[in-house]
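First comes one chain, alone, set out as structure tokens in the form predicted alone.
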Amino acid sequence: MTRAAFADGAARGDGPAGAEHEVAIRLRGLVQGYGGAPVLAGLDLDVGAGRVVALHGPNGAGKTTLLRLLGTRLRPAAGTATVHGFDVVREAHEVRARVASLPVFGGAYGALSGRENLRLAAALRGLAPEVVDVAGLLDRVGLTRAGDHLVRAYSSGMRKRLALARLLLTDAPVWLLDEPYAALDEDGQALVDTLVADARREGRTVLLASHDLPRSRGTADAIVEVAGGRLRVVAHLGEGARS
């Protein structure tokens, strides 16, 4: 299979702040299924530091599975995957560290409000509560008014732009970003655009998977279609290609 490369470089770092043409994820014959059926079928991709590439693919083609693989949420049956230089599987811990996660159905618990839910979330991440704005962080993501209402009365939209604040609680160099438009008026899209680029400036790498292709080629490097078990590079798109 050829391999989808966006950059070259070292393996190994810790970005944001290292080489420009660091690889942070790197796969190498990844492999994954279930029930016996391939999922994944020897995946080969290099993704360099502060890039940004969408995957693409109809449901079940896989992407969640290899966010997943990614976020060390999942083992692969075989090959390798590497963040910044860790395997997913033998150095897992490092790889947690260097990653942020958002799920496609946000994952907040509904007992509590938007507040207590950053709070929460900061907590765990080993954050002072006193280095950590909750107000600004739901100021930044649309729901200063909504922040003291329990999740359970929030809306599917309301409740990604509650996932996004706490993505923003890392300062993690690799996003893995799943489904980000899904759920959201023009406005939260347009919010996840925002971020996205934000992430890029900071030297982040973003790998998101997105059914809305339009929308990912306004945001993205690269397009990478997910079909068959394979990758399939759809467009390599650079700055310049970028509205």
Contents of the next structure:
Amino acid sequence: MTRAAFADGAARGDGPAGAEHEVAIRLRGLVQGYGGAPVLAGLDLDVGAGRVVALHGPNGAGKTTLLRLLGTRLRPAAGTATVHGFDVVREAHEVRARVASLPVFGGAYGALSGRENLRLAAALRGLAPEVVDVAGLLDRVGLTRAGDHLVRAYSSGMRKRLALARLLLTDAPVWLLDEPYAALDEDGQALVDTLVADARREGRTVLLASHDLPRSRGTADAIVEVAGGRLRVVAHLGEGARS
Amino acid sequence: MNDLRAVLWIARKDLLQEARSKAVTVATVFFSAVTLGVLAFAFGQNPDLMRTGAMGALWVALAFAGVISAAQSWQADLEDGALEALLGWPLPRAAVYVGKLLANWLLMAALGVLLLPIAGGLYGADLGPSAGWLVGIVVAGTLGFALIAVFYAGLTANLRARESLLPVLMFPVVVPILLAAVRASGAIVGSDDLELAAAWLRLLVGFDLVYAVVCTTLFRFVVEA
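Could the form predicted in complex with the partner chain be shown next, to go alongside the form predicted alone?
What follows is the entire complex, opening with the chain shown before.
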């Protein structure tokens, strides 16, 4: 098994305010497969709080599967995965409270407007809609003018921008981003870079799956290749290397 | 309090979507009207048979419309990964179920109340004196039906053969609700026997309570990975 580590020690906490060397994401012997074919074959990984790790790999390598496992949308066939010390199976509710996911599809309701989708997401995450600056979020992702249009009329890039706005609703300490650059124009991709940089500055942990390796090199602390059901560290990138 | 708020937001979302698309309303009203019309034609000109069968026809129409409504209610959640995103948020699975149940029940109950006078007119049954009772039976019967239908529609939502599997799975379970509802409403329209109607209504409410507890408790196993 390959063990990739980007942090020392382990702790159970709430994220940015937690310990300096807290492990935000920990995988041990994680196995998952579909129809008997293993996709993830015993992954070990430690990601420290506040780190940005890019997952790179061919289609079907298991990047999305890994993100779905960490987002509690799949149960591992074997092994364990924890987020800030909380097990993704036994303590799924605690994990969900600490994770914000950007799905590969937009994850919005087509018959609602962008603004209504954000209000719904805020309410269902336990936030009072009146304290959420929906207009500010729409403005931040460049959807001010389209905020009142039904999402079914959005392009795929606009849907991705709306999903980014939904990500910003919460102060979740862990972000799981599945193909964040896909479907976005150059401005949108730069927006993702800015949001990830802001997240790092705020102490959030970001795990992002992307095919855009050059782009990921500009934002991540480390690049990890997912292939053949295993993880392989491709690069540790310092501040200098990133810039 | 937060859970109740989540329930209301999910119900509001489903009702808002329906208000804009009208997919369920158009399909269920049209289907129910055709069912009532065809059965009225089949009963012929026998006034006694028409009057006795009026409530049976009403519940047949409501049952089939209810299947369409429940299956459709999960459709929007499956588009564009919306359900996937919803289930990634820290809200109780029971809140998702109860929210969808609430929206479905309101639509079904409204359809039932709309169909009551239509069935009465078509089948020559005088509903006037006990209309309140009939509305109560429709409300209780549609609740029991929606409890089962929303649960099984969620169970089959991700399956390719969901349209054929849903009625096969849910109708055996929903039969007690339908029988009790037909008997309760038939006792009023057929013989104006309020005592008999009350007995069947109590049984109907009992079924509702049992299904409410079971479905709400088990729903998380339906949507958990």
